[in-house]
Partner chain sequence: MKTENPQSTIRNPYIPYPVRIDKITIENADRDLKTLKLVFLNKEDEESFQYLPGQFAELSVFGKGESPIGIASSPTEQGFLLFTVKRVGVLTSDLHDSEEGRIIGVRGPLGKPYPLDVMEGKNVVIVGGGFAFTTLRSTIRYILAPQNRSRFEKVTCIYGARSPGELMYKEELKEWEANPDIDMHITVDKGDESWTGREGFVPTVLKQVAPSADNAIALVCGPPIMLKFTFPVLLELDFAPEMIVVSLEMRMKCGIGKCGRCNIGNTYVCKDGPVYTYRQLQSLPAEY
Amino acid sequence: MAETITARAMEKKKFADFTRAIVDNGYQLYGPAIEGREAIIAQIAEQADVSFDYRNFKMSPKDLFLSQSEVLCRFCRGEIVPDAAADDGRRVLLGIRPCDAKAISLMDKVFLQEPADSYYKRKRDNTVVISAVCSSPEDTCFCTSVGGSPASTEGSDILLTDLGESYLLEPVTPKGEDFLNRFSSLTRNASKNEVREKERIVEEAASRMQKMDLEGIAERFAKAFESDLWDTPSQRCLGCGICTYFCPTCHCFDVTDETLHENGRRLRTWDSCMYSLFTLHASGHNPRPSQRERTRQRFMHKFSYSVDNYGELFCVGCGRCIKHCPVNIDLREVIAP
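Taking the form predicted alone, show me the structure of that chain by itself.
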């Protein structure tokens, strides 16, 4: 019996037609754009010459699902008025790396557990995620140490691999398969050689990453709650929150009401456990009075509490917190056995 090949291939010369067809079919297309020396996620409104020649986006796509600031509702004289901006259309998120796609799957565990967060769920349901295999990891990347890989499919609907002259497109979910079927005229069946080439690219990329043994880290951190392990990083920490801002799985937020006369709105805005006001009680008491407790909280949340609550580490090894920390705190040095 012949082997069934579910992967599709697309010649690069057809990719501009693909992006144009996506927009013509009523999708909002978000993909890579270069700003200075950094790759960012930007909306692509028309036919675009898309390149995947970048390491990773400077910012994760977290903002597309949990906005930095969003209006939850408006109210007037006690009546709640739905916000007009709440009606999001269908979207395609193109070219994020597998670590960021996996981060979306972790965010799902938080916001889609019952009762599901309707704001997050609407955006998630309306988005097709096409992740791109990471062939050139940065020296701050360590996804293979936290259960990921350069070709992880968690959180993705379609996995794309740049093969040089063509792209390999592998559907991961029924949503991804249905999406590819809409544009089947632009693709063909992938050959076995193309699939093997993808496997070679992934194996080579994985071999270039630092590998740490994090077996039992949740239990180790739980036992180290009162340890001096937290002293060194906390003494250097500025409490700026950059690590949580760039992190694709940090999801703390604050909810505030703004009023003017009889009108008002309720806002949800990103917050950070690294800020001194984050746990400040109205009484003036703060259970995390110093940067030591706040630094400990961040690491415990990623590597211990998340395992207790969701059965998974909430770090995907993207390395952004290492790359952007202004005082060069290296998360890998803290979590290493």
Contents of the next structure:
Amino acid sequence: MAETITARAMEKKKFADFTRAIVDNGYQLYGPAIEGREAIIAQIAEQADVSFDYRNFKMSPKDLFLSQSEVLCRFCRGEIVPDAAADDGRRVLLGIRPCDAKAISLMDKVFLQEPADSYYKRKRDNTVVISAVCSSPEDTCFCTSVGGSPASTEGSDILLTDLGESYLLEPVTPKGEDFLNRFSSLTRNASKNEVREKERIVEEAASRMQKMDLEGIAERFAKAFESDLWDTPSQRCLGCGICTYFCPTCHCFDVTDETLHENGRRLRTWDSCMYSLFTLHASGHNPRPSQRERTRQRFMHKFSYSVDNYGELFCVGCGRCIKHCPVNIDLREVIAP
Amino acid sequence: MKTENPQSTIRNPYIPYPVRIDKITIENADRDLKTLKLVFLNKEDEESFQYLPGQFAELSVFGKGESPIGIASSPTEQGFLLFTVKRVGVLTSDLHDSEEGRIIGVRGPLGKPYPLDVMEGKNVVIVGGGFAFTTLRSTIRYILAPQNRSRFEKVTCIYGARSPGELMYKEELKEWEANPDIDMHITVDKGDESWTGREGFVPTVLKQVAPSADNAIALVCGPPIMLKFTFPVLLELDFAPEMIVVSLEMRMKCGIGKCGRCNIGNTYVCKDGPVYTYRQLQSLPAEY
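Now show me the form predicted in complex with its partner chain; what you just gave was the form predicted alone.
Time for the whole complex; same chain goes first.
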């Protein structure tokens, strides 16, 4: 009942006013854009004609919280120098899919855990996440197998559903509630029919995905550590790391220094457990010497260690690793019971 | 083992404290081990850097990077930090080429210390090999400090190096050999013409010394090959797997459990270690 009371609705013709109002209120607006034949998330202009008819963004929005490359500090002649004011701009992320929003909630567990990661936290605090219910999952999608749903609200502040004539806007967090209240003149109370229509869309989307029973996968993987389960994927794996770059929850990073004459900067950049250098000691010893150990590490981290440490699978079923793997390694075949 | 990371919640955990290299001591005949004595530039930084034996820190040289190194000083030694650094890669070579007075950075303290609460009231057996002796030096200094000595029972130390010239902290070793508060057994794999002490590998000497496992805990730190042969000796001496404590090394970056590279199974060496019990290691994959 509570949902039907708090849910808002917006006529589609008012949506341009909404995006304009968001920008006028000083937010940077990130939303759907087309690049080539794919939808991406990018900063969009206020007048942009926004629609949510893509399946999912080519890349997850993880870069907006954990930048692919980011300056940790600057230095001169070996001593730290104050950085130019960090960009503290408030942002709205519009139209990410619930799987990617859930991935943000998983990243939170790592980066907001003490000691909190200052860079991540600042971006997270400054961002309102409006996710869009997924009505047309891809062949590679399996969110319902990993505890998600086409309308999962984890990691979202507001959940949006495209109902054809109108949008349903359901606040998820107090932050989302406050945000919607600021634009209350553009919305009205949602009708029961609109809420029912959303449920139908979600059910229909969920029914298109095959559901695997992954109950107990953490223990199953822990027991299979020395088994031949990893043989097939690791023999095929090229170690290119594309799965980790596309993955919305893979968050491993490297820290390196760059210098030019007397000035320099300390950077953090995405890294990948698929690379041999990732764990190579200065002594030459490598605790994960072959692709077998590295492939296993990625699966163990997502489906076993993360369950032990955070009580969560670190996979949201977005299927990007399956779609982009150059040797067609299908993660579902490895995790299937 | 549940010591909280003392890092402040407000401080940016990636930014090191500035420190000055106050003194550089060459520790060994090969001259590839140097002890850096570091002094904080800011008093408040020194006060927030509260550490215990067994913890480590990231030594930071802007332009070169960072490297996780065990803290060799003891918190009972005030006013400075000691790190013994082996010349191996880019950063450690740069540190070796430093002159006294240079400003570098220290980020930490990181990781969990040795289980001092468990060690209290027990006989402590310290087994060290090679240049991994650093955090064990910290531990010995800590235990031998007048205000702490009564908290621990008999302390036995077996320390070995490849050759006499490779033994670190030589002046202190002499002091400790003369100190009735600690039972020292120093050994080298192979002596030279001037060596009058013991010869033999650390596990062998441990077997000969045969410290009792009764009300005792063993701290072990050394190269993998030494660990491999030391664990069976300790088990044979009847040390329970949870009373054998070991400190591990791993390639690290962030040091705070976020960058994802130093895990052994479901633990991160940087924040859940580097100190583990043998019991814990038995339940973890041998990926170290």
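Basically, rigid core = biggest C-alpha set you can superpose within 1.5 Å across the two forms. Positions refer to the first chain, counted from 1. None of the values given here were measured: they were computed from a predicted structure.
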Hey, does Leu112 budge by 2 Å or more at the Cα between the two forms once the core is superposed? no
